[in-house]
Amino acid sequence: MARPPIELDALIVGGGVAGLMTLDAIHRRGGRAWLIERDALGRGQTVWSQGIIHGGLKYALGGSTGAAARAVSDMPARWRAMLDGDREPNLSAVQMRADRCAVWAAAGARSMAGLLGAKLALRTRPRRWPDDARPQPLQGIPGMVLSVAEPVLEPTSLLQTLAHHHAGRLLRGEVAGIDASPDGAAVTLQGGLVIRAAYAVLLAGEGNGQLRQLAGLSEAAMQTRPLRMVLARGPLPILNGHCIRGTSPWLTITTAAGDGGERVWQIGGEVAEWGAGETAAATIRRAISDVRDALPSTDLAGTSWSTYEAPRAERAASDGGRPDQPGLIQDGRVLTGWPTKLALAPILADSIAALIPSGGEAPPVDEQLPSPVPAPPPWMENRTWTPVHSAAPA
């Protein structure tokens, strides 16, 4: 027999970091929430990411102070209540990386002693990290390292503690049609069930431009911007944090734990940027040089590299130049976001929940239903892995 149509006032589609406080937040309202997710949780730009909380580095280098500074500025203090309990959703189970970044200079690049007195976009002021306590891979590093207040978490861990919060409102299925009309959207999903919602609220990413188009909509409202993660595994030292060259971080380094007691090192920035042209052996050349460079001192034999693509997506700029701000859209009861950073998801989920009616408790999903996971983190996929074998270049 057909099941009959679940009454909701919010189906979100997409259980990346933006889909689950999203579904949060709606759900602390008073609404009535679902999240639907097509694969694994978080699988495309959650996991992809570096775990970064920015807060607001790259508009101190360059001196910003307009309202993409001051709102991605708040950002770590809000993470870090999340983080300690104090504030929902309740993020105390979340695995760490680093609770701060570091900030140093290449070699020959200008000195960044503006960013002591850095007040126009980081709320804390960073600090001179002191020289017998660095971090291992900087104590050879000539001239200052600094601290900044940007706090580093493990992606997997953040999905996993939100969906334990919601687990009876998460659901793993396909949209196979999107019906919206002025009082409302009907979800169809692969199966035939069918899912009544106040509003259909897009949150899946790139994956956002076919669920649009399944809606009627244009798939223009987005745009997607290249990159080509680094990963380096091996007997990697602990480091988290920014080697910076003119008024840009310019290599982003965060480290994880691999298999096996290895260490793992996610490297984006220029690499990222310029390896989305490249072929993989192309930028792992230039990752190891670029890490060379900025770590002189930093052994690389023994370890080995790979990459992964990741794309960004994010609402369409007019000038085709990168947002700064969470972009959403509404077309009448179908809502569509993006988050843009991972620090600023909480920023979209309050944008939405804020447009959702307040309906009560949802009904549980139907236990025979499939539940979604944890996508895994890309350095578990299977992939190939390129070895270093001399500390020194070739």
Ligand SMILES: Cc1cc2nc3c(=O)[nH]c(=O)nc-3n(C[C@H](O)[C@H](O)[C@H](O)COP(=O)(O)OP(=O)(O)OC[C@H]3O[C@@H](n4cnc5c(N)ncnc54)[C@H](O)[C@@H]3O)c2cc1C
Contents of the next structure:
Amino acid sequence: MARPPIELDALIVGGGVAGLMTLDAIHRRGGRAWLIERDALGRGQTVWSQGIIHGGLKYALGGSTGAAARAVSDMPARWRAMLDGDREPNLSAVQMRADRCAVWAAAGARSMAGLLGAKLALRTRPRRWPDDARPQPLQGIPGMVLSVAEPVLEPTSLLQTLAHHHAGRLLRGEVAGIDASPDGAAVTLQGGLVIRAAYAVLLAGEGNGQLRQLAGLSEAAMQTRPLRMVLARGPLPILNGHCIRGTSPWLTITTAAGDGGERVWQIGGEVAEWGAGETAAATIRRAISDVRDALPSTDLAGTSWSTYEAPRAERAASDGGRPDQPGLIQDGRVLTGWPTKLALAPILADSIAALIPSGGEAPPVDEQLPSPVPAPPPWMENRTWTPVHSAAPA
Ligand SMILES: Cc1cc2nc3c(=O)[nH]c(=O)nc-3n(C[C@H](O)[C@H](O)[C@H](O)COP(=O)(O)OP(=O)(O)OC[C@H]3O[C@@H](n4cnc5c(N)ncnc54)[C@H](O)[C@@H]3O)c2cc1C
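Since we've got the form predicted on its own here, give me the form predicted in complex with this ligand too.
Below is the entire complex, every chain and molecule, led by the chain shown above.
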């Protein structure tokens, strides 16, 4: 006899930061929700991100005080409360890379002086980093170093913590069909399991395109913007921050622990935008040159370098530009969302949870069905590493 379909208030498809935060928000409001992940949690963007909870530095540098600047400036305090266990979801188990980011200028101190007065765009005003307590790679650089209240978290640990809170509501599987009607949506998984929900909630990053197609909806609602991020590993000092040039962050470096006590730098910023159209070798050469410009006293001997391609998936902007707020589209009983930034995922989760009915406690996922685990960070995946001496001219 065929199994009766499972009835939920929401079935979330995609287990990155957006899917897990939304599952949490719906559950806390009393909705019956499950999340289905095709592969490993956060594969695509969340585990490849730098984990910075942005507070609006780029708006402060550009002098903008609009709605997007105000929304993002609230995020560090909101995340801080979750990370301290003072606000739901409790994220006190999440490993941190840093409490705040350093900001320094590559050329001249003009933009830094502007930033010191940037109280309008940043909720917490940048402070001058005491000269005698600077992060080691910034000790020798001329000009001042600022500290901005942007915490940096370990994305894999964030996914692990959220998945732990919702262990009985997660399922690994592949969606084969989505049939929406005015009353709800029926999602069929490969293998034949049918889950009926008041809403199907597509939060699959780049995978939203294919899922929208399955639901008979337009893929054109999404845009992707490619990046080629750079990794350096070896005997590197700890550094989390932004080197700025003119009125924008130019080079962003975050530090994670690698295998066997070494450190890994994730390097983004202009080089990653530029590298999207370049080879890995050219991107590594430019990254080494940029790091030498930004951190002239840092010794890169013994380091190895690699790159990874990471598309940012977002709601399509009408002008093809860069959206700066979360994107949410409602097509009847199918919702599709992109947080735009990890930092903004709680805002997207709130907006979705507000639309979902509250039917009570969801039945637990059958223990026999597979459960997804977080994807490994990019430096733990199989990749080619180039020693610094063979990547860059001496
Ligand atoms: C290199 C890089 C650095 C970044 N750094 C930062 C930063 O420092 N701070 C910040 O705020 N933001 C940052 N971002 C942006 C941020 O990472 C993303 O906005 C956010 O992680 C997107 O989360 P998501 O859950 O929507 O998507 P994803 O993390 O991509 O998760 C989507 C999930 O859906 C799953 N999936 C896909 N298709 C299907 C399917 N058919 N069925 C089931 N599951 C499916 C995937 O396996 C994946 O687990 C960065 C982005 C990139 C690319």
